[in-house]
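Quick heads-up: it's one chain on its own, the form predicted alone, in structure tokens.
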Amino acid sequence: MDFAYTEEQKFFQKVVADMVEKVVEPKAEALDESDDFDHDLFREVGGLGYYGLRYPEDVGGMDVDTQTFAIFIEEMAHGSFGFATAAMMQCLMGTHFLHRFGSEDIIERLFKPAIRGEKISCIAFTEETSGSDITGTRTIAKQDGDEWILNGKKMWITNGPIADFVTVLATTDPALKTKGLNFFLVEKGMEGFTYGQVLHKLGARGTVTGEIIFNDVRLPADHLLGEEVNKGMEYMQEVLEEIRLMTAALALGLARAALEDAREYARVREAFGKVIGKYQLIRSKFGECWTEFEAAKLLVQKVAWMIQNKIPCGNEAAMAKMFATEMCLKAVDEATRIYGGNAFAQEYPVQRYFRDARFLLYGGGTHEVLKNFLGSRYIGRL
């Protein structure tokens, strides 16, 4: 086994880390405070080609391996977690089904501009009655000749209120549960497609999250993103492992930022006549969190390797998402304890890390759902 990055991956990591340090990180505090989407920053990062990392060169992408893509997500989260979530949406969920099933017209008009950062994408899963349980999907798609008519409402949609186009999960019949699911493309400006409330979040700020509404939206036949009707669940399974992996990569980047920040603080903050980094209880916090970080990193690397080699890894991807998130939650909590009372002041970024980490609990499946899933897989059929 070889756990080392290749020379190309090492170079890529350095290039991305330098870009994040110069371009993204200086705006992190302002993005958090304003909770506004920075269109200029979004276009700048897109102009460097990063939104096309996982796509083939013949459509304008870079065609990198899964581990290299995870490196990008981790480095972005290290600089600004909020902006990283918007970037991940653009790189992965928001554009995946267009590339997979889009017509030539859709690829040219929407997909290619999106991976250049010229158009904003998103995916819409969540509803008031469905989150991790997608069988609760109530957005309905009815076929009418060569067209589809879409009705429903989606909540908690990252990039939703500012998106130029949306990949929407809908059902042809709620009674069919997962067997009735499909993905549809909805474009900004289509009659009946409107934006609802914008949600003001505790963390992951700087990316706009909110409600989108479909009221008799008519879609042409090629806006069904799939080769067959009612295959949406099958198509989602193809990318779910990668979504969970990249959520784990977000956790790595955020945890690393918090621990590095706390380490610098522990080196200079004095209490009872010496810097707090000399106290055993402070050192033990770093010892535990560093160990758990490295364990999470190894799990991320393994899942990335499995995906790259087309090895089914539903269990491992769920583990990576869950373990890396819990590791991150502990790391940011311990960082606030190392800062003491100063962690409660907005002048220090550690409070932002603490808030941002909560976002990781929900994307890619809640941990209650993932634990139940993993437990049932381990026990087997009873």
Given for the second form:
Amino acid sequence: MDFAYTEEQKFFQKVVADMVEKVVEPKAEALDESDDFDHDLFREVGGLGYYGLRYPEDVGGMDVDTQTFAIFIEEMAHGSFGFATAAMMQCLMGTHFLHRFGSEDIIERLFKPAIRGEKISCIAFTEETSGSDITGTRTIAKQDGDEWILNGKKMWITNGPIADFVTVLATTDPALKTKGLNFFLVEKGMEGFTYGQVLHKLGARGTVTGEIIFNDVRLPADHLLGEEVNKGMEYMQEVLEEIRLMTAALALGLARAALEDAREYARVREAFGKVIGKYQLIRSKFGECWTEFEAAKLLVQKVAWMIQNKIPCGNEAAMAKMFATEMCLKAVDEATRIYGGNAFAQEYPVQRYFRDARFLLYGGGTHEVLKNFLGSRYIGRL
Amino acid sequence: MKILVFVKQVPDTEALVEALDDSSLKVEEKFEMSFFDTLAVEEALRLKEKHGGTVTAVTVGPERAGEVLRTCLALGADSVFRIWDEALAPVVTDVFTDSLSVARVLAAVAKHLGFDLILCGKQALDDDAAAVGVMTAALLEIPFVTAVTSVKAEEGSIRVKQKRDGAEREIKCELPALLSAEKGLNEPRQPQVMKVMKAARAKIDAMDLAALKIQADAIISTVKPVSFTVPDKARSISIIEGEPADAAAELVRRLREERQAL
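For comparison with the form predicted alone, kindly provide the form predicted in complex with its partner chain.
Time for the whole complex; same chain goes first.
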């Protein structure tokens, strides 16, 4: 058993951390304040090759292992959580199904430019009345000869309003529930594809999140992203573990940013004649958070190893996402307590961490859903 | 153009440094390439991209120092050399570098590899000695220009600028030469992931003194640290009360009269 990063992973981490510190982190505050998408930053990071990390070299990727990809996501979240969510969308959910099922034309015209940062991608699962419960999907696709006609609305779509293309989860028949789901590719400029309300978020700002609308959007046959019709649920399962793992990696990066800032504060802030880092109650907070951070990190490493070795890990990935998120929520909360009243001032980043962490609760499944899922798995069929 | 770049691994600017006693320091295990050296590497790469040639990065240091060479490879250096030998251990430590010893080694490396131009940072961020570059140039008996803020290659020569406090000086010097990089020379690039992954797998070989035909007894510490003193705690902050114009005038007075800063 070897818990250490390889020499390559260590070097990669250092290079990414340096890039994030110099390129991403200086923009974190402005991204949060404006909640605008920074196209220049997006292109710059893409131009360095990071969006293609998990894809094979023959399509312009880097073919790195899952642990190395998790390192990238963690470091990005350490610098700017909002931008990290956009980068993760681009690296993973927004491009995965194009790579898996895209025609040569789709790979050349959309996928390759996307991993170079030249096109913006996203995925659209959530609807007004369905989120973790994807059986509630109402966006409907009807076959018409060789083509598909798409109708419906998606909500809470990260970068949906500015994306060049969207991977859309839709059903051929709501009555079929999970057995009617499919992924479709919709491109900007297609007739009937528009966007509606842009949401103003509490945290994870710096992405344009909102509603996208499909009104009789006609899609060519190769825009069904799948080998067979109605296999969308199976295809989603292939990548769900990785999505949950990377959500956990986001939590690690954000928690580390909060704890490091709180540590710096505790080293210099004085109260009653000495720095607060000398008080046991402050040390106790770090003692707990550090321990839980390391435990979350171990879970992330384990799930990364399982995915890398193709070991089914639906349970462990759900645990990692949930545990790392809860750890992060506690870390950002304790950081605000260590900062005292200053945590309440927008002049300090700790309030941003506090708001950002809430985002983790929803992406990759709510904890109510995940606990129910894990509990039922543990108890077994009754 | 054959360009050599001398780089040094120094403690990260955020690394904790503790005084164990008055003659020894403990440095947190966080290291990085000295800032001014990153400018030297970038300039070397730009010259190569414009005029062709090769960029070879060299460092003197233990195994961990190989990381800065890996970074040079990731940025685009063609080859790298780490020089190390047990005889160097007493003169190149975590907290102290004997500049003349290192300059002797680097001069030998430069002769061994051959070069048209050598670039280095104007000083290392750990000891701020600003000595290795000029000493190496002296040992090689080649022109040396310190703290350059612009470099333009010409046929057989190089034209450089130095800027300070708004003033600017342009200098032409014959090649081969050694230049040291000043802030403002360029904006170092971020490495492409593809090169990062290649560099991550590269084997960084070490050369010892014998390979450079240097006798170990030539490495003699010329200066030695005697003691370290921890700096005083940061001075307390003063808030100057009153109307903004009056407070500003008082601030200027204090800076001028009490601190002699203006």
